[in-house]
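This document opens with one chain alone, in structure tokens, the form predicted alone.
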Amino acid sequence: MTYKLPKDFFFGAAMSGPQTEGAYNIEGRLRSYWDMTSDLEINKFFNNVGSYVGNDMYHRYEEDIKLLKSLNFKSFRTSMQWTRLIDRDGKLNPAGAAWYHKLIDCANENKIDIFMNMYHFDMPEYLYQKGGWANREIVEAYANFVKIAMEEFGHKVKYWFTFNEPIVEPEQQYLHGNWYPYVKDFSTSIKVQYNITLAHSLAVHNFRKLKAADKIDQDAKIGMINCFAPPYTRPDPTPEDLEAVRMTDGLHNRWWLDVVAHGHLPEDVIDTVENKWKIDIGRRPGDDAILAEGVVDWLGFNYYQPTRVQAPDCDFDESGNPMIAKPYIWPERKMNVHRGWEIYPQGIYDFGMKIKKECPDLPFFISENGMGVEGEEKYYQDGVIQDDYRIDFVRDHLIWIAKSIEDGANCLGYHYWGVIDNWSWYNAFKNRYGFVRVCLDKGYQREEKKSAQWIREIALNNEFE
């Protein structure tokens, strides 16, 4: 069977500055949270590979952009590093700006739209030492950074995004304790999440003002990118299971959807947090007006795996943190045995239908989707990584995307993460996602995998079998 996507449906690449650029200590770039963490505990990183090199895109950007063009991609997303663009005084770093001008000009010359995201977990170290997102002053510092970037590049970049996956830092740093400083405190986590939400809204406000003043291209759009997943629970759920679904959906999905589509936080979630759990998220007079500015032009939807939950065993843990849910293991699940994540392509359809229902005026695109594989070298044969598993993964998700569009979802495109293998936080180069291999033993040389030719043909005509 041949599946057809709309003619104007676009294919592209999802990337980030801290995971690709490298060149961490040149031309005025400041130390980031990840540089700090790498120095503090390099043994926590896979193979002791810290944040310093990325995949060397800083020196290979021309080669990489031409490679994306050869795949028939129309766009790619990266992020502008706060640490490279802005100095410690909150002023433009001319050397950092010069490199981003070269990157953007190269993309434009190759007729590839650059989607510029403004934050990807890479706060400057000196601001992290002031409390990071837990300190409300950082909200204004971020808004200043974004404003300077838009003033500098506003007539070269059409597509701006405030944050990638703003749920991740609150959870990984302050709720689950997986990232430095390894805190497990819901109160801190939700305050951080709230401050990031305010930062997003201020950035959108500044975008609108600059556009009205003709300092940004009049065709420009602004959005947010987040990792979404519809929460599922077990058959014949109890009221407690459904409550776990409500709050999981509320904190992970509706929190962001309500802000970017409607300009406010979900009232039922805030009521539970503030009145039932007695947690102060740090709201101040005037904040509602700030949040009202957070409505975007379109949404980036990252999808990797579903969320399956059921009622927790207790209401609060031993530290007094609310227990929202516990995992539900679906007996029929299919796993990516190389990565440990469930593969459930229908989830991309189900959440597309959720956006259609709850945010009918909000266009979206798949801003990340991909399959990571550890030890991918074992599939190296005849000079090529034979990644048929990745082809199957992407095809299965594209089938459900096509179905969602047929059923009325306003899905405009698909960005694959990360097209070219990249460095990824504590996992470094452990899990490879790319259609293109980065050969660490050959000076970061790029080599196409089998999947590269497959996606090249699909992106040419927007058809696949």
Second form
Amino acid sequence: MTYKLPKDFFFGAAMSGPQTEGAYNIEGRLRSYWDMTSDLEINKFFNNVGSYVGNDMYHRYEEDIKLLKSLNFKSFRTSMQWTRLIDRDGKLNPAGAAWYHKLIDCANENKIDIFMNMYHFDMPEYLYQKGGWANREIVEAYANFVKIAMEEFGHKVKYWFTFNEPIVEPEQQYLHGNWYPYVKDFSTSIKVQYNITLAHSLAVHNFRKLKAADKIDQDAKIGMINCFAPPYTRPDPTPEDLEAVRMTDGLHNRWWLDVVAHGHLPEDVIDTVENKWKIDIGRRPGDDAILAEGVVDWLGFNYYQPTRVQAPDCDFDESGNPMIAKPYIWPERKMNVHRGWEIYPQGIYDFGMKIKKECPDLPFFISENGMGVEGEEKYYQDGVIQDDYRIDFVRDHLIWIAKSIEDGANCLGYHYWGVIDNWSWYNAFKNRYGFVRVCLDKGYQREEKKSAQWIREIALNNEFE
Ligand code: BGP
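We have the form predicted alone; now please give the form predicted together with 6-O-phosphono-beta-D-galactopyranose (BGP).
Up next: the whole complex, starting with the chain shown before.
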């Protein structure tokens, strides 16, 4: 059977500055949270590989952009590192700006639309030391950084994004305690989430102001990118299971959807947090007007896995943190064992339908989706990594995307995560996502895997078997 995607549906690449650029200590680049954690505890990183080198894109951007072009991709998302663009006084770092000019010019010359994201978990270390997102002053510092970037590149970059996965830092650093500083405190986590939401909204506000003043091209758009996880529970759920779904969905998904589509936070979630759990999230008079500015032109939907939850065993843990849900293990689940994530392609359809229903005026695109696999060298045959598992993964998701578009979802494109293998937080180079391998033993040389040729043909015609 032949599956067809709309003619103007775009294929592209998703990456990020801190995971690709490297060149971490040159030309005035400041240290980031990741440089700090790498120095503090290098043994926490897979094979002791810290944040320093990325995949060497700083030096290879021309080759990489040509590669993306050769895959018939129309767009490329990366992020601008706060640490490279801005100095400690909050002013433009000309040397950092010069590199981003080169990168953007190169993409434009190759007719690749650059999607510029302004934050990908990469807080400057000195701001993290001041409390990071838990400190409301950082919200202003971020808005200043984004404003400077927009003033500098407003006539070169058409597609701007405020954040990638703004839910991840609150959850990983302050709720689940998986990332430094390994805190498990709902109260801090929700304050951080709230401050990031304000930062997003201020950035959108600045974008609109600069556009009105003609400092940004008139056809430019602003968006936010988040990892949305469609929530499911067990068959025949109890009211408590459904309550677990409501708050999981509320904090993880609806929180952001409501801000970017409707300019406010979900009332039922705020009511539970403030009135039932008695947790202060730090709201101040005037904040609602800031949040009202958070409405975007389009949304990036990163999809990796669903969330399956059921009622927790108790309402609060021993430290007084509300217990929102506990995991529900679906007996039929299929896992990506390397990453420990469930593979459930139908989730991309279900959540696309949720966006259509809850935010009917909001166009979106799949801004990340991908499969990370450890030890891919064992799949070499005739000098090429035979990553058929990746082809199956992408194909299965594209089938559900095509169906969602048929059923009315306003999904405009598909960006694959990590088209060129990259460094990935604590996992470093453990799980490889790319259609293109980065050979660490050959000075970061790029090498196409089998899937590269496969996606190249699909991106050319927007149809697949
Ligand atoms: C997303 C992030 C990316 C990337 C990807 C794969 O959540 O936006 O930065 O890392 O997940 O995840 P990981 O690298 O942890 O396997």
